[in-house]
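Shown here is one chain on its own, the form predicted on its own, set out as structure tokens.
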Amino acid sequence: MVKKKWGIHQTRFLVLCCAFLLILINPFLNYYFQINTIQGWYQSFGVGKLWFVSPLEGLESILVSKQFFLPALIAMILPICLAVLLGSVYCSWLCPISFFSEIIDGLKKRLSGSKWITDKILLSRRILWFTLIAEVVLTMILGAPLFVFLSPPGLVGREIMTAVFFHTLAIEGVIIIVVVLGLNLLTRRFFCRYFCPLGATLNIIGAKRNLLLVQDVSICTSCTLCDQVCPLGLTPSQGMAESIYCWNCGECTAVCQPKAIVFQWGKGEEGG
């Protein structure tokens, strides 16, 4: 029996692995043992006295209060610096809703007996912007932080420190976790593809990301299997791996038998 070589993917899947367990783990240690040092989940999350926020997060804290809160723009600063360098790889590589994504394809591949896994609702992906604007226009409107309430990613951490401090789950939350989860069944990331703002939020900030996956079109067999491997269901044979929309998995780059996609720190033309 050959044994299956450790990729990238097999390494995502472990980062996104250790990601959910400190989340998992640290309301217990919260709650059981007073340990403290690591506070909250995955939209603001501190270690000690250093508190890191989301961009959208901050972004609708500014729009609902209408005024600038000096620890909130630090705590910032370095979600965005990694999304200018990096692009979105926390949605990629830290997201808790990619973390049960990608256990779901593999339970899809396993059941179906098939290497690849066929999107079967294909939208387009300018709904991601309306997506953002209609976010941030509600948010001013209703003067309350919606993503903040309703983020998938967000929910996640919330329900597991609702069940360990009060024993309990919030019904609605669940609710929204399974719609987004159980689309996956039609659509390989259908929530993260076409609504998601923080997503969205993400790849604008990184649209001009120094780490950037690029073609070279002289060595390419046009083999497409990076189209069929993307879970965003990008095409990286035809450029798009270098759009705004790819979030930086590194997928394309490993089933890529002459190495024609690979990652490079430099600037590139953006697509989308």
The other form holds:
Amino acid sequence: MVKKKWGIHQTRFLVLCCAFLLILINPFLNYYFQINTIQGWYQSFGVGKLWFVSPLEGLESILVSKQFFLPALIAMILPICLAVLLGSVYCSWLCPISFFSEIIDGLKKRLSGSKWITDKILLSRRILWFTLIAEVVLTMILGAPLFVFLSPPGLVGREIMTAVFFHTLAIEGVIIIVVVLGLNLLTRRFFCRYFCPLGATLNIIGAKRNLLLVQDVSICTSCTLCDQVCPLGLTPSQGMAESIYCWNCGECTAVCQPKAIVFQWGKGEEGG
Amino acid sequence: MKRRDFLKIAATSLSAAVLLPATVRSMALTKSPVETNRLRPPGSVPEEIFAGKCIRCGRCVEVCPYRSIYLLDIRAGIFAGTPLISAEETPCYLCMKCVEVCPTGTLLKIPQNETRMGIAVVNKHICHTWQSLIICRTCFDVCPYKETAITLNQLRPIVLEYSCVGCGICTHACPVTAEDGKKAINIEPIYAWERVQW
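Could I have the structure of this protein in the form predicted in complex with the partner chain, to go alongside the form predicted on its own above?
Shown next: the complete complex, the earlier chain at its head.
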């Protein structure tokens, strides 16, 4: 059975688990043991003096305050480099919302007994860009960044911290996380596909990424298994894995029997 | 029927768009949570750009050893997720750890004595010492900048506003609580309303 074998899906889920455990354990270390070496969650993450700032949140902060703050810019370098080289791997390999979505997908498969999940609502992918533009413009009009306090991945971290530190939960986080995860029941990654401004930002940054899922048309048997397994509903069988929307989760490589789709560094023959 | 549906949706969204600013204003979603005894952590930028600069990463809250800093939720509108200190509950003990970890410069690195979270103001109408009821000098005793930020004049406390850092330790310690929950010495965060210089 292919399902039982350890593959890229299992590796990715393990990475997602670790990434989630990191932001789950952190508040406890901070609160009960006063260990402040590792701090924060994926809006801003600090390991000692090494800081990370999420690119979209950092950009919003600059746009609204109209001021540059060097440490924030430096903290944005590493995440941006990661996205430039590897594409939006944050979304598929680290994001806590992705972690929950994977669990929901697993439960759905188990409950339905079917190996595949059908997506019920499909919209135009371009909505993603409109969301990003609308979010940035609205942010600048209001003079207050919106994504910083309404971002689902950020809210997961904030809710964990609020629960540990203040033994309560913030209402907006509960609502947004439940809605975002609930939409997964209709369409896999519904929010990520069409409405996540952070995902859109990382997609743009990673538009010319080095790590690509390249399809070898000569081997491909057009079985379209990859189209069915893609959590974003892309069609790798038609070369969409190289498009700007792909988040390099690598699910299609695992399911492809003739290994027609593989990870590749650089464009290969085209890049020369 | 289709056109009717469309018109219905258009009318609803239009009215929602028209009513939204009014709703927002009535709910005070853009009103700053900073007021008497509700202070920003040390080194804060003015309120004008605070909501814009802060990315709500919560690291100041996580690092605060006294748990003075807490996070606001969506009831604070666009200020949701920003840090705040309630002076009368847990004041700031000026350890200056939060300014070290803020990644966006919302809390700027400043020396302890240059912190200006506000100014302590004695309410002489309810202060027992000023009312000549008893001789209490609690605020003077607890002040980390004794004689520089607060002095006793004929045993009555007087705040020297140029040196007061606005940490709120005096407010926390003050034994007199008025009916509105305020103390006889309160912190007025006047520096939060400074204009930003570009």
